[in-house]
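As a starting point, one isolated chain is supplied in structure tokens, in the form predicted alone.
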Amino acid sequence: MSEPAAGTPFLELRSVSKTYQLTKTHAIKAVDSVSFSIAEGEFVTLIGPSGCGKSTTLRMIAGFLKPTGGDILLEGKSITALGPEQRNIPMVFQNYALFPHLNVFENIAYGLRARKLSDDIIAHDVAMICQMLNLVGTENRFPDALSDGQQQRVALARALVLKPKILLFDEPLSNLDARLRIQTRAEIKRMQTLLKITVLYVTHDQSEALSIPDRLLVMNKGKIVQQGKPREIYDFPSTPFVADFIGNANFYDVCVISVGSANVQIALQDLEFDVSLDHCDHHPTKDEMALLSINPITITIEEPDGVLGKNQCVCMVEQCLFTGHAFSYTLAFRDTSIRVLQPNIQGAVTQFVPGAEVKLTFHAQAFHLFRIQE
């Protein structure tokens, strides 16, 4: 087989649809020609609303479906047309799919024996992945008789035993428990750091999709709306759909007071704030009606002290959930409301009881005004 050429990507869709034809005239696209490259080595995430098309678009590459429509390749060359054997590219399921017949060894030692490669080699590699993955001493254990962080090593190690150059992993943490959820993705992150493996990661948690990849790609009705850096996205959301999945933002029908060379002024309510045209959707104009959008994070919440200022206003609290990392409050704003996340400083942070009056801060500067949609 020869080296693709300097510059191919490792991983390429290109157009990749499926469509699925529910009766003679309705069909679904559950993936809507979507395109992406995904470099050698690098951890790549793909988030989306459950419905999105992310698990599909992960089946298609591991050749579980067929695309209707576009190509996959793989180093330059196309798999499209190749069944999940012929691939090398495994896959760590939600549901971790072990065989329950079999032990710990021989769930690892599946994919080697399929292989035909000998007793030594085999006891020899599987010995290694339990070590690295913490499975030493499990190893003639039943899946029955493992924890859910256990079975889901098992999966992993089973996956990471074929040496693959590429790993697909579905949901793989939404079993676990908060704890085990973020020492097993820590896990992950750590093991394709160290083997170097190129990862394809779906999931719909966003402190997940935020925390392990190199860059994100948020899928939503078949198609990737925005990619980049996870603190990219996360800061500069370029529809109002990643602005509320990703930062569970709050949005605001505001007016365009004015439009100068560097700031658009708006008008939400009684109050003014400037708005960098760096973080517009397009160039608004004057009396324009836009959809402002404010990242909960980005306001601060005080006691008044009957002073405001630029920015500032008064309102009430109606709901206070403590969360354990930050407090998620609700308050009535003007005539509609307002969410605003606290982060808990031990000692240094106020907790506001419901009808206690506040004095809100916005920062303008994290602010995002997009077109309103016809």
The other form holds:
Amino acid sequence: MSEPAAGTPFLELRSVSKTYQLTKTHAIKAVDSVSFSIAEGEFVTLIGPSGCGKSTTLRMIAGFLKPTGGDILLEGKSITALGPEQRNIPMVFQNYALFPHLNVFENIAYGLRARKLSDDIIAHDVAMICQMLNLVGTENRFPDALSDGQQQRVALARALVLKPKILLFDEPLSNLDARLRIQTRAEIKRMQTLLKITVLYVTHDQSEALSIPDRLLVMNKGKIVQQGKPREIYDFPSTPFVADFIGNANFYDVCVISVGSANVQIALQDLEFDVSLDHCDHHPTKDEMALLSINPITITIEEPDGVLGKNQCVCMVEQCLFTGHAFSYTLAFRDTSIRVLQPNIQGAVTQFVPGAEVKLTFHAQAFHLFRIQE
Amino acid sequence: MHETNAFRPTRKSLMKTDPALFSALVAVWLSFAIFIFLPVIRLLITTFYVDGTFSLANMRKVLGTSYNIKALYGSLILATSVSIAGTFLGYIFALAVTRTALPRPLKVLLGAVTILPLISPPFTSSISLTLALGPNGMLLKALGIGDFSIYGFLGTWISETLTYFPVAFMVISAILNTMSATLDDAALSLGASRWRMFTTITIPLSLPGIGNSILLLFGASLADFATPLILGGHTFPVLPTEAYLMITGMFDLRGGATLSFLLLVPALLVFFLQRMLLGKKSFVSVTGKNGARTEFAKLPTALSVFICAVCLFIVVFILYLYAIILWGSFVKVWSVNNTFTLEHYAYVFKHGQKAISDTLLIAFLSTVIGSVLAVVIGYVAQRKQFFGKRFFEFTSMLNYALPGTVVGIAYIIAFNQKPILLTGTLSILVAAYVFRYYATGIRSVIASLEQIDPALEEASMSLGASSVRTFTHVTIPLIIPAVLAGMRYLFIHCMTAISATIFLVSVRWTLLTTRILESMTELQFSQASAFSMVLIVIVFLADALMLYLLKVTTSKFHKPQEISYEKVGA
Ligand SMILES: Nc1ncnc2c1ncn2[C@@H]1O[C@H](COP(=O)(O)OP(=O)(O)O)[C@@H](O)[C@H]1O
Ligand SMILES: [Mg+2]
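Having seen the form predicted alone, could you now give me the structure of the form predicted together with its partner chain?
The complete assembly is shown below, putting the previous chain first.
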């Protein structure tokens, strides 16, 4: 066997599709010609709304499903025709899928036994992984006697003990409570760095998606709509969908007043802004209607002081939800409304009550302009 | 003094706080006393009381006869072999339906063929086995085998296995279906081969179903009376037939009672084991929410091929047996004069008319009464708290746990004399069926109630409905599918069962199944076949009607029920 040529991606999907034929006439295109690649040692997260085809993609990579089109390559070799048991791509499931009739030790040892390793080696490897994942002392317990967090760690241990080159996760934290989720997330990242494995991680939770990966793939309706570093995607969403799903943005139809060499001038209600052309997904023309997205966190909110500068306006608070780390305001904004997120710098900010007048400051360098889709 | 005072208020309170429950309990306990306790106690008295004192004389006498000992061993050996072979076949069929790539129509066919033995009278496979492999048997002639006797252990074993494996199929396919498919995926993705997955995941997780099936089949075979009566012959006696022959042939009620006591012991043992097994928490329900819609991984190819081959063979054999019965009912004299005739059907509708109408009336009455009782008992046992609840539940199932022969003998002993003289009446037949076969109804009502969040009933009460109104307007509509499912089996059992009622029929009230037996003992095979066909058609039509009702009601209630589960957060 030859070493893969330098530059060959570790895992590569080439226009992979999956169509579920429900009846003779009715079919669902769950995954639609998806292509992406993952480099060795990379941590990649696949995010998208529920039902967009994430699990289907993952299950095709694991080998549980046969693609209806395209090719999947591991280290340059096609694995599309192989069964899951021949791929050595373990997966951590949302419901953990621990074997209920086996104790923790046997669950972790399952894959090692399938590889016909000697008992000594198995005992040693299992002990090691238990040590690493803080499972020492639970070896003889059955899955139903474990806490959620422990079950999750056994599921992780069971895959990691095989020292796989690549590991798949399908929403592994969605059955955990918020605190455990953050803890386990850190754990997964730590293990990945420590063991230098490649990870493809599926989630629909944006905070989870942004915090761990080296790279993010955003999926919608069976297609990859954007990929890049989390920061890039958050700051430069390429479509309204991404701006909405990742940034939870406000959207307004705006009119293009004039187009300059670097900026485009737009009118939002009675306000006028200059948006950099870098922040437009197309080259706008004068008088065209475009879709403006404004991330709620980029708007500053303060007590009105009678002075209104450029990019500022006065609005009335309709609702204020306190979420601990922030205040989430909904304000009347001319004839529509606008959402604003104000970080809770403790003691330093006043909370405005519904009915109060406030001054908003927009920062046009954070605006994004999209073509309006018919 | 102090204690009785402390106790009294709670006693009073049930009558006051829930008068409906109180009166229901009184009525049900009263019926238990008459139709469950009285017969069993009279049976024990007849066995162990001689001239007013406790005595083992009957037992000694019965056990002193080597033929009876042979019957005891015969029963146990037969039950063991049938439970193993039947469970094996049932497992194969269940795997074929849940784990192979067979096309859907074929899977439906497999399911349909396994329904056949369930809706047939217990003699069907015995009759056709006799016709195929008995003296002058068709298959024997075709294969050119001269010296072969179907009578004895072999024939009984084959026939009972074919009759009871569908039960194993149902129990095991239910458990194979509820397994989480992601476990298969997990095993494969950890590198296990498909064989390894099958032996380390699928088989261990289906063990509770296998255990349950073995016990069910053991009990069913132990109690089976019709098959060994026709196929056992003199060389292979078993307890139920010996007890029957002792009572009807030698009029020895004491001997029959004692033999049936011998049968009662292993039957109760199986019953207790089964309750223990079901009481244990099953593995299958441990893993909760599923991530993705998944299908079970396919089995190793060699195993799939083996499974399909076995299924094909069995299906063909079963269809062949039913074809023989059909054919047999249309020829003049079986294997002697093969000209086509309708005379057997003419006979059935002329001389068997009373049996048909009697059977239908009895089955109808039993189904209605049994269902009402099943709803009340199931509801009370699942939803209410009261003193002696476990014993209540146990008692309700007792007649079902006992072999039919035991119940039949106990009933003739108990109701043959005043104060409750019922021999020869319609009531005794109906009572025997109701208290035996309402058990499936109770089980399905309880299972259905376990799925329905009590918050629905609490909501109804908190909106001001009384407990009776809540029961009739909220609970009943929700459990109707379960009740209908229970009714379905109740009706089938009442149409086809014979082991208990063979002792209870009379000139005034007779049953189709007993007519089949009479024809068989008179060696009128064609007549027996015609009776069987008529019975199968009636049961099939009634069953189809019941299934249709079930479908209509479930489709009507399915959606709102689902929504309310979610809202309630169950
Ligand atoms: N076995 C299946 N049969 C038919 N449709 C399916 C099946 N599995 C998934 N789907 C459909 O495919 C789409 C994508 O599903 P999935 O990959 O599970 O989404 P996600 O994991 O992103 O929530 C959904 O519309 C879903 O209903
Ligand atoms: Mg999913």
